[in-house]
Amino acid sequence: MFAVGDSYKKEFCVSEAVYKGFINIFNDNNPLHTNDEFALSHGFKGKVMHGNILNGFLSYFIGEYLSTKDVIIHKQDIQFKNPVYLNDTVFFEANVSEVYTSVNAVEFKFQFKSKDLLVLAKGKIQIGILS
């Protein structure tokens, strides 16, 4: 089912719907994530997106866009490297870096990318394979 080496992208929007709803659901609203002033006074271009924005993309990816849903995430691990801001596309990339049979589990190495090719955020994720 996957073999080390295996590749797969996929193209995200940080859209204002995914910003409002994230603040909606976790009502995470730190002014570096909701003042642009705040966020301006401190080195950024503007409001930066909460990191976890990207954590619901990574849970999409192995929830929905892999070729099975019988899977559970075991363990992740992500780094931030790179302010995020609204409406900005990220680039994500996966690649199977490991496979473990006699446990059935799988793990990911991954990044996320601006468009100019800047590392966002990068790690590993462990799914297992459920029987």
The other form holds:
2 protein chains.
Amino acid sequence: MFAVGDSYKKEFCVSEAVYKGFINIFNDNNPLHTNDEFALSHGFKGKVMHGNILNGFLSYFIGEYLSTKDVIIHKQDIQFKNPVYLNDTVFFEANVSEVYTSVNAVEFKFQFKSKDLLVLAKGKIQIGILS
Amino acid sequence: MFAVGDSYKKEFCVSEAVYKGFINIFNDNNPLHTNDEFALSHGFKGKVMHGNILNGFLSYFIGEYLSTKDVIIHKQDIQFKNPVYLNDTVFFEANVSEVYTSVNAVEFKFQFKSKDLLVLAKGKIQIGILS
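Beyond the form predicted on its own, can we have the form predicted together with a further copy of the same chain?
Expanding to the full complex; the earlier chain stays at the top.
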């Protein structure tokens, strides 16, 4: 079902609906995420989107984008390398990096890139295949 | 501002509003998360909440719950150990595990536990202190 090297690509947009929805649910109104002047004063181009919005996109990737629905996330990690701004489109790429047949688990390495191919975030996610 | 051993506790509820809001934003309608019968057939007690909802709670913890707002997440990892169900209250605990003074960074180890003290998820999160 999965083989090392299998690759996936998907675009996501950090739209106003995603941004405001995330704040409505999780109440993270930190000024870095909500106040352009605060973000500018710290060297950013404007308010910075919550990194965990990218983790929400990972949920979609695993839960909906794979060829099987019989999956569950075991563990994941992410490093945030560059800021994402409101209405940015982010380009997600993932590759199967390990297949653990004996325990029905699969590991993906992933990156989110900007339209200029800057790495915004990268990490790994391991899933189990439900039996 | 931060010292190794500093500890934090906070309760979060995976309410209907959080669950439905997460699905509305990220469109992860995987049957494990939306279909009780599917989840039961795989040995769970009912539909399992998205693990990345816990990462949204982490966003709140870092962005809003700390004593300073001048923070940004550098990286984080999480292992999902046991399922979270709709309307569960999860008990979050975090401790400062490392302080990297020279680079203005702080690492926390965290756990989410059930009311029965079962570990639901655990991991680490490293933040930068904005200068």
